[in-house]
Every structure is written in C-alpha cells, then in structure tokens.
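Next up is one chain by itself, shown in structure tokens, the form predicted on its own.
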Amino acid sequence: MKRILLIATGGTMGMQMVEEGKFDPTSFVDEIFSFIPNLSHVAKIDVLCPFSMDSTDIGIPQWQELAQLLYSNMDNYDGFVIIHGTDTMSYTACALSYMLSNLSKPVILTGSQRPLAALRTDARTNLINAIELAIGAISEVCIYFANKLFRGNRTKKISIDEFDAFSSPNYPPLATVGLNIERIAPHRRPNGLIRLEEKFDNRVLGLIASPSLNPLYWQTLLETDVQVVVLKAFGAGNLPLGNQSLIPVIEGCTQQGKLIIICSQCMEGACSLDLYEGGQRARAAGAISAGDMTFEATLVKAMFLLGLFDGNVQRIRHHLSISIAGEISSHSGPN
C-alpha cells in the first residue's frame, strides 16, 4: 500500500465547533479519521502537524519549515498532502514550487471553505480526493479544490464563500476528478536529483495603481530599503502617462538599483509592455514584465530569487522569465 504524509498547517478544515456557527481552530489531527474512517483504505497515512495557524500568517519561516520536512522525507513517502488556509495557499504554493527543484513526488496543497466537522462541508471530498491524487505520478507542487487539480504556481483564491474557490487563469487543470480523473495538462517531471533552495529576502512590496493615486505617494519607495516592487497596472501593463503619471517614480527605482516589475490587475493573459504607450514608456524607464504570471506567482519568484542572488537585482532582471516551476510561459517574456 502507497505511503502518505498529511501535514497538518490549520486552517478552515481543522476548526471545530464550540456552537452553533462559531469554529474553534484547534488541532484536528487525533480526529481526522473519525471523520473520514476510510481513508485508511486508500493509503497509508501518518499525520504531522509542525504548526497550526491562520494561513494570513504563513510565511518564509513556515515556507522554509514546510520545504524543509518534505524534502527529508521525500524518500519515506510516496506522495505529500498539505492541509492549509486558503488565503495565502496559492503562495505557499509558489514558495514550495520554487525552492523544491526537480520534484519526483506530488505534493498537493487542499483545504475548504467549510470545516471538517461541519454537516455540509466540502472537506472531506478534498480531502480524500487530494490523498488519491497523491499516489499518483503527477510530480509537482499542486492544489486541489473543487474536483480540479491545479498547478499550484498558477492559481489564485477567486471566491471567498463558493465552494470552487481557486481558479488557473493562465494554465489548464492539471486533472479533473468525476467518476474518473481525468488528465488534462501535461504535468512537469524531474529532470535531475532533488535540490532544496532556502533562502528568500522580503524586501520586495507589492502595489496597485489605480485612477488618479497622487504620484508623490510613491515618493518614498525611494527613501526604504526595497529592492524589488510588483506593481499592478491596468489592462495588459498599462499605467497613466498625464498629472498622476509613475514613469519619474520608475525612473528613480531604476536609478537607485530597484527593480519594477509590472504585472496585470486582469485575471487572465499576460502582460504586455509593448502595446500601450504607458507600458512603452515604464519599459524605457526601467520597468519589465511579468508576462502571464499571477501576482502571487511574481511576487514569490522574486522574493525566491533576491534570495538566490543575495540581493543581486540586476540578476533577477535576467531570470525572472525564466521558468522555475512551470509558473510562466516560455512565450511570455519580459517584453
């Protein structure tokens, strides 16, 4: 029988009723199999639970924590379920895809909208479900909601109380579960021994332009110690070029050794910085692209790779459209 590894994070799945419409989070692990008794027929599972919080406060020590306990056990296992909040999965998800190079096991990311304990839940499919999955041989970071598998580097939460919760806007499901799993996108597979990178810096802020923001806001990016902003702009990487314009601010960025990235506020497509004449001009000033990566996706990448390089930014100017997970497409440079 195929061996799994449940590590248990928190969130909405593990909370517990205390009365009638409020949830407690407490720990959930002594219980799952009360409430789901089969899962003992699909697998054979052992549980950790190396902390349980509010996904909102999920980070790069939890990343780290996460990374570091699949990566000892990856020979001990034959496939990975994280139970986690769903505000931040889709980063965690990101964080993992990045720092786990060469991946040889699923490891899938799953979690409700409503908790295990409740009467009408979506836990206990996603939760089994997800299990299934991995025992299979798709070998990538993934999430699981809603009867879709998704890459996990190119999701985002879309919903706050529907059950089908996450969305890929750029890039298939992986799978869809019915009465059979059906693969749909073909899915990444090692290349090489499994390498684990660590190492990530925070000085990278994420902004969102909006119609007449004073530009004199932006003013202080100049005055802190970020290296790298992820800044959303309209449509395909459009930004305003009359009174509220953002080209100077970039211009400083670039003078002083940041680095802007500029993705869209549109959930699907990719940036573009050639077809308006405010994304031409914040290339000129020293702006790049995102290409089709979710903000998510961008922002992680480049705290992952400030990381890498020791704060090199002109390195994560050359790398950031190359793809370390599958989160970009290769046709999607940072034009």
Contents of the next structure:
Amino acid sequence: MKRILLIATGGTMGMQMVEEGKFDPTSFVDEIFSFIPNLSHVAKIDVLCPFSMDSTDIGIPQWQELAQLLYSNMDNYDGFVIIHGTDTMSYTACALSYMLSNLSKPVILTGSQRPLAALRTDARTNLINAIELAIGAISEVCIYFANKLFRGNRTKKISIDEFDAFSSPNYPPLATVGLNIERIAPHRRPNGLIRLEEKFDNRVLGLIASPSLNPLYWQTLLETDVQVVVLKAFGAGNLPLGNQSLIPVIEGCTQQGKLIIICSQCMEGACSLDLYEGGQRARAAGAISAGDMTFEATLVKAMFLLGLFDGNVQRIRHHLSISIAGEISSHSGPN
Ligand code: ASP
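Next up, can you give the form predicted together with aspartic acid of this protein, since the form predicted on its own came first?
Full complex below, order starting with the chain above.
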C-alpha cells in the first residue's frame, strides 16, 4: 500500500463551526479519520501537525519548517498532502516550489472554505481527492481545490465565499477530477537529485499604484532598507506620467541599488513594459517586468532570490525571468 504523509498546519478545514459563519480552532488531527474513516483504504497515512495557525501568520520560518519536513521524509513516503489555510496557500506553494528542486513525489496543498466538521462542506472532497492525487505521478508542489489540481506557484485565491476559490490565470490546471482524473497541462519532472534551498530575505515590499496617489508617500521608500519592491501597476504594466508620476521614485530607488519589479493589477496576461509610455519610462528608470508571474509568485521569488544571492539585488535583475519551478512562461519576460 502507498504511504502518504499528511501535514496539518491549520486553517478553516480543521475548525469547528460554533455558530453559522463563525469558526473556532479544534484539535483536528485526532479527528480526521473519524470524519473520513475510509481514508485508510486509499493509502497508509501518517499525520503530523508541526504547527497550527491561521495562514495569515505563516511566513519564512514555517516555509522552512515545512520544506525541511518534506525533504527529510522524501524517501519514506510516496506523496505528501499539506492542509493549509486558503488565505496564503498560494504564497506557501510558491515558497515550497522554489525551495525544493527536482521533486520526485507529489506535494499537494489543500484546504477548504468550510470546516471538515460542517455538514455541507468542501473539506471532505478536497482532502480525499488531494490524497488520491498524492499517490499519483504529478511530482510538483500543487494546490488541489474544487476538482482542480493546479501548479501551486501559478495560483491565486480568487473567492472569499465560493467553493471554487482558486484560479491559475496564466497556466492551465495540471489535472481535473471528475469521474476520472484528466491530465491537462504538462507537469514538471525531476532532473537530478532533490535539493533544498532554505534562505529567504524579507526586505521585499508589495505596493499598488492607484489613481491620484501622492508620490511623496513613495519617497519614504528611499529611507528604508527595502531592497525589492513588487509594484502592481495598471494593465500591461502602465504607470501615470503626469503630476502624480512615480518615475522619479523609481529612479531614486534604482540609484540606491533597489529593484522595482512591475506586475499587473489584472488577473490574466503578461506585463509588457514596451506597450505604453508609462511602462517604457519605468523600464528606462530601472524597473523590470514580472512577465506572466502572479503577484504572489513574484513577491516570494524576490524574497527567495534575495536570500539565495545574499542580498545582491543586481543578480535578481538577471534571474527574475528565469523559471525556477514553472512559475513563469519562457516567452513572457523580461519585457
Ligand atoms: N483564515 C483561514 C486561513 O487562511 C481561511 C481558510 O483557511 O480558508 O487560515
């Protein structure tokens, strides 16, 4: 029988509904098998709970703990399922996909919009299907949610209240689950021995451009030790050029050795700084494009590369458009 390591980290799936719409944490780990007794028919499942928290508190230390757990157990199991809160699941999926190269086993994050203990819940099917997929052959860091298996670093949480809460705007699902499991997009394959890179650097800031934004607020960036700014610009990577122009701040950042990475406020498509004057001027001032990476993938990649290159921002400039784990399409960057 196949062996699965199920890692529970918190989030709604394990919560108890105390009244309609209000959730409290529970000691969920002991109860999983009482909710889904026949899970043990699918695989031999060991359960670990390294921490239990709302996913908004999950960051670098938890990513490192999870990656070490996966790495040290890689030979002991056929696949891994991580139960995780939905709010930051995409960020954790990005981090794990960058940290663990040459994965040869599936690592599937899942969660739910309603707790496992609720009568009408998406938790049961998400968990059962994630476990079935984890004994399969798609050896990537994935997110399974609402009948779709996604490449994790391509995903975004898109709904607060729909069961269909995740989307992968620029890459098709790896598989869909109906009566049968249908493989759709090609998945990655290992190309050598598994490797673990654990360093991150959090001197990275996500910002959003908005109409009539006072650029003076942005000047304060120059007084901080922020090294990389991931800026959600308009449309294809466009920025205002009139009185509210952000170009002088981008120039100031570049002069200080900081890097501005431009991604889009749109869900779909790749940023192209060539298309409009706002993008062209931003590029001339030193900014680079995130291509078709999501905001989540870009931000975590900047933290990862900054850690990997010991704070050397200029190396990120050259590596940002190179795929680490399929998070960017080769034709989409760096313009
Ligand atoms: N607040 C929860 C979390 O992300 C939401 C969820 O699990 O769906 O931990």
